[in-house]
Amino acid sequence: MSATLRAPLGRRSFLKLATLAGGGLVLGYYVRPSGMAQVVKPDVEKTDGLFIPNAFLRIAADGSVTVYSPRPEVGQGIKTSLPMIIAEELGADWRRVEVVSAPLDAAFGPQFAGGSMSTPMSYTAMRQVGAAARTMLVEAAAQTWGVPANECVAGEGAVRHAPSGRSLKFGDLVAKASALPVPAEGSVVLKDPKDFTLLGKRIGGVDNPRVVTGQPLFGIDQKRPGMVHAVYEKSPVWGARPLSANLDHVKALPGVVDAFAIDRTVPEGQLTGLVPGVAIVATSTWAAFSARNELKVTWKEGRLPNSSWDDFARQARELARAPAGSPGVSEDRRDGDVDKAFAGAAHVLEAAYAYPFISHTNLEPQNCLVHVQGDRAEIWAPTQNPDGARKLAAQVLGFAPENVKVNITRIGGGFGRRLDSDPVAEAAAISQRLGVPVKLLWDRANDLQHDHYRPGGFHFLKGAVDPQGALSAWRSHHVSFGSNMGADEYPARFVPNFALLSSTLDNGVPQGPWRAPGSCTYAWVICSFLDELAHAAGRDPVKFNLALLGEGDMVPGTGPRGRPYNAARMRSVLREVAEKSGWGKTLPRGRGMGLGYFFSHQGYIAEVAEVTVTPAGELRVDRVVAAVDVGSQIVNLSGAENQVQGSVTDGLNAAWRQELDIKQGRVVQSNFHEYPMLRIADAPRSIEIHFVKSDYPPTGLGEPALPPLAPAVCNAIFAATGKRVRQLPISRTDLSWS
């Protein structure tokens, strides 16, 4: 760390801490701008405001170590594995080291779960956290028993000193430690990770028990005195609001509480947030449910009430005609002579890809309990950003965020839409008029039609490859709903000419960020492509593509956002993947091996697929391996492994059977029974997992195996039938062979 600078805590929140440290040592630490940390003691006044405090621990007078977990679990294990950071570098003994969840507060620093970003923004800070505590109790035991510092180590809870055997528990040092300096800046050594004994292992989750034995985690758990339960009916048609309704009907229901309209849009103009509908309340969910059964309401039409799939492919498809220039057609790039190449290709291919939107399916359906009394209030929510959630919950209420107090629970599965806090706005704007504790629950149709998709979109492809085989030129012409753009201009890092035009089409559909963002479509589409090119050229595709990455290792960014590309990473986990999956060997017609790989989230993920696919056209995903480079650490080998299988299960679940039609500006499915969600029995039998371990920092994992694992699968298909799969979900084709 370079600058000198300190900002200590508030003394509001020194007290809060220091109340809950029961006399124990308790450490901050501060993120500048800058994105440094810098560890600090919680001990007087903050007087610049130019850094927040993000995480703190506590050492307790008996030897228990209590670390706080600023960020929301969602499922991908941040709870667990940013505590045993700071437990490693500490030298805790982990079977006494209590995890507990942070309530919003800006002493922690950001408190958000999306991106795959809590590694990455935590890992050194977290063991700056731990360095700090250990060098204090260090040099606390060096100086109880006059020996220098360097003789002395911390370990299973302990400092023991090495010559003479001697040891002290951290309780028994916590009074000495606490009266000391906290370390200078640049002298708190880390550990080597060679040295490491918790990190790289595998830890269950901290609340696995509670999990299993139904403890009330979960937002949907959560109760409080005198609540009442409530269903908020929006118009199946977006953006549309209501006329009138059978209110009085409604309210004479069994166990309605009141029903009324709400005809406001927070922010205003935005189909996310709180948007018009009827609000009813009763004493229980079930009540709730059945009024809502009988409540009749007539709507006054969205935007664009008539807009369908069908007719967004047919917009598409006119506009893929269009040369650049034209009405909503815009040529976003052009590197070197497109046009001179195709001419000179010995092999050039055309295709169209399109893919649908789909939901995100949390298990635990949207839900949110607010409780406002007078200028006051307080959430309990199942929010990946409760910073946000507090903030929309002001604006609904009209009060100050400081005056509406977050607690964050557990989430039953995230996945980017409860980064959204709709349940929230709506859940406040009851509560406000009840002026009780409102429980607000979503079904599972509330969930299908109200979601912020993932954007569908359509592609329209050309390519080339000279006579030595070699891709030479790529155009492609994305037509979207005007989210997720840029990812598409992958290809420019590796080929010389390469064009880029972009249409976007006028929808009205609520969008939002699912899991891999913009990679998560953008990889099916590239590396399918990428596919049917080595195909062409006569080269098995891994040679292809490890042809087109070249030799170097640094590639510069592409596009507005395009970020530095490691070459070399990417062709270490293809050759890694290749030599896992036995690439190359001999399969009988009907089974076949695809690869799929992609740079997502600052991760750096091969995949190979091996399916079989009956002359009926019945497919079975046998087997999945995947190499993954995430950097230079594991943290949680559990977790990690966990984490791969769940996004190559949800990357097959979204590429084989989901999509949401629309019709009449509104979405068709209601729930599963017209959304199927894959099976136990369609899993794939068996995942393979090589991490890579690389020199470079750690990063998430939620989020970046799951791209390759669509394009694997498709390109694996084509292997055993010949058939292209060009279009998502993948039973869309026919995929039968004789």
Second form
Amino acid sequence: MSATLRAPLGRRSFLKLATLAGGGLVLGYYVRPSGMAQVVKPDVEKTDGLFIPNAFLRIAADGSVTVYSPRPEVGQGIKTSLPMIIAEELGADWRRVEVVSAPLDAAFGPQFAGGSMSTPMSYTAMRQVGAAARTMLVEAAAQTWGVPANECVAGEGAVRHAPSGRSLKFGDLVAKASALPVPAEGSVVLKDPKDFTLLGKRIGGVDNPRVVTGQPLFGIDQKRPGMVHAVYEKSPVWGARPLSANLDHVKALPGVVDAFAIDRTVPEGQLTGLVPGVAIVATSTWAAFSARNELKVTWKEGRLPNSSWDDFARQARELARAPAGSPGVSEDRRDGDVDKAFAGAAHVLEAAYAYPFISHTNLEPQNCLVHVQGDRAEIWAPTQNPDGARKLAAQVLGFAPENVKVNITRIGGGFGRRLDSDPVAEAAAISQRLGVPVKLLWDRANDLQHDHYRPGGFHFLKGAVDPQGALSAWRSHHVSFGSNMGADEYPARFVPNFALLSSTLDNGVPQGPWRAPGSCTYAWVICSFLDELAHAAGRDPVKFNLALLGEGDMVPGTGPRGRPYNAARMRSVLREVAEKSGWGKTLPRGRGMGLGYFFSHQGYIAEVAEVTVTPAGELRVDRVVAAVDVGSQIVNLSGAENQVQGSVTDGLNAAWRQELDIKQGRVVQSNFHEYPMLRIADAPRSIEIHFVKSDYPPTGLGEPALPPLAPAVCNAIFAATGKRVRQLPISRTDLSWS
Amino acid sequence: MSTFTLQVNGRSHEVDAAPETPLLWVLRDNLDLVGTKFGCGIGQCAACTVHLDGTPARACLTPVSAVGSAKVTTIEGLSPDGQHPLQRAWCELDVAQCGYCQPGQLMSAAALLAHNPSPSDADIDEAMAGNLCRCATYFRIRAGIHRAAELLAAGRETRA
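Could the form predicted in complex with its partner chain be given as well, to go with the form predicted on its own?
Okay, now the whole complex, with that chain kicking things off.
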């Protein structure tokens, strides 16, 4: 599609018709991030016999409905849930809906999958898409029967006229609907949610039958005629450049087509994107992998070739000891008089919390298939960020972005890693040199050693409880690797005397978003220390935290970039989880319950974990209860429950044993034998989920159920054993008791 | 390069490959059977699990030269119509998230059910210990295996 075709054609029309030579109907539709729709002329090749009310929908004369799902499927269930929203408003028979992944195209609006943003950004727009088409089908039926449209109702793939009992299937209405004018902006009426018949039900993923039979859905499964296989070796020390390599030897190995160095950085100066390395291209994956075993490269090492985790920890401790106002320590928030409150407190606690760098470890290793031909490129990529992939590839290739076509495949795990497009950049550069389709594949060592890691961090905390048992002062110093806690991070605004300090370590470690960025670690630090303070004051943690949340409803954010916090919604999930978990029941020594709660990615979620710790210190998470407020409507109940179950288990996975060590400017671990992942025996056997509906727009569930899990488990460990976990992974703490 | 004759999913295939090539890459690159997945290459994740004469094996650690006349079954050959009780249970309970590990999970679970049609939780823990699920769908994998066992039992009663 050329740029001019994307320009809005009409301001007042919500949808606009354009008749093609074949007599079909074409409509385009651009959904702005705000959810507002603008009309565009779409790129539809052939429309005979089809009703195509917008880019998302095609209805054929046989009544079959095809829905284009706009956003990448990473396992969050969006390929099923967004089409469900369209089908609900359309009144389609879900069994006759075929879902197809849309290619990257402006007609589909924003197409990234990240930040749990797909549902909140697309919910209303998808309803409008379905409702506009339903309005036209209803009008077509009403005209056929000569009755008022408001006497007709669409549902189960047909329009019915209740007074006369007549009905017409969608397929029978296609021709007439195609000839109708489009509903004017504002005239399309959305369904009353109480009339929903599909949303809120448990619907299986549309790709399930293909997943369980091993069909070629994923990026790594893509093939093109004449394709070659590539690997790309980078220095384990970040920021290094190749000085020399035994390329002649490698090129003579069986199956090797080419081997060459790439020594430029795109974008310039960054640790992400295209970074220098050595490419090996071969006729098969195994030939490329085998040749790499013989590759020897001399590297010019990066800026910090001796960095180590131990040294980062030492620097953090020194910064924590520095008096306020020292160089390298900035004050990001100050409310009240923290020192005075400490002086007058009944209980004062200090604690240091630390967590390591961890990896995304997508089970599908990073890969990309690119075919560069002349001044054009086509990409097949498991990317969460197809538009970012296109722009980066265009930058690497020196092409205009519209000369780069992106096909979005199913993704074998995202977790934020595939918002970054470095494998796309590498494959594009290699294919440009060879001019044939190139499939680039990383191995597990590439993946662990060139991830864009979830940063580690250090938090030095001091808190006070006043004689009445209320949290009266909180001082936090966050020593980070670049992303500091925001000034509104909880419990800011809920504690009268509050100070937030931050420092950043010079590190040179590539970093990126990991499931629930920030929250995935902050929740553990904050809720663990709150639990310490509650116990120090001799108060029940649920009551202590409910009191901290106060009596207010919406607490405004601080400053123009502040984040509002709805304390009423949080209190409501806290009460729900306490009730449903049986909070307060007496358990024998070695068993305990713990609470975690956090506002993350627009969701308000509280979790209670129930654990057993044997006297020898072996941990088992017996049960997790979650209370979840993600707004007024669950889209797909099965998908929503799956996300909470997965987030709870993944939260345990990350907190229990995951840890990357950094030595000599590189990650030490290279594969799963050195980086233990959770196995089925350690997964919680019981996960109970309670959705608490509120009068707020529906929001996403890919991330927000993860952050409360780690503090819930660690607080339960304390309740069971009296041992406080202040360092992740949990496996670093001896939990034995007698 | 050498030529090997492999019995895969009930069909005979001739492939040219270096003898040490893992069966995984022969299946994926030579035979276009890409349901068998690459995750780690060292037998730690079991995404590449196939059956050799009915026994689960890690295709990433199995050289093609070691396969011999063994009957290879991949996820594509688990059932003729995608209706193995495990495949039905996986769809019914909506087990998958990203789905990448699920072929390996299903092949491990199928080997378990083949010799233990009514496994306990402990049996499942043991048989499935090698299979990683990065989306952590273990809760539903366990439920899916129990459900498939029910479907198997119901199927036997129907036939009896």
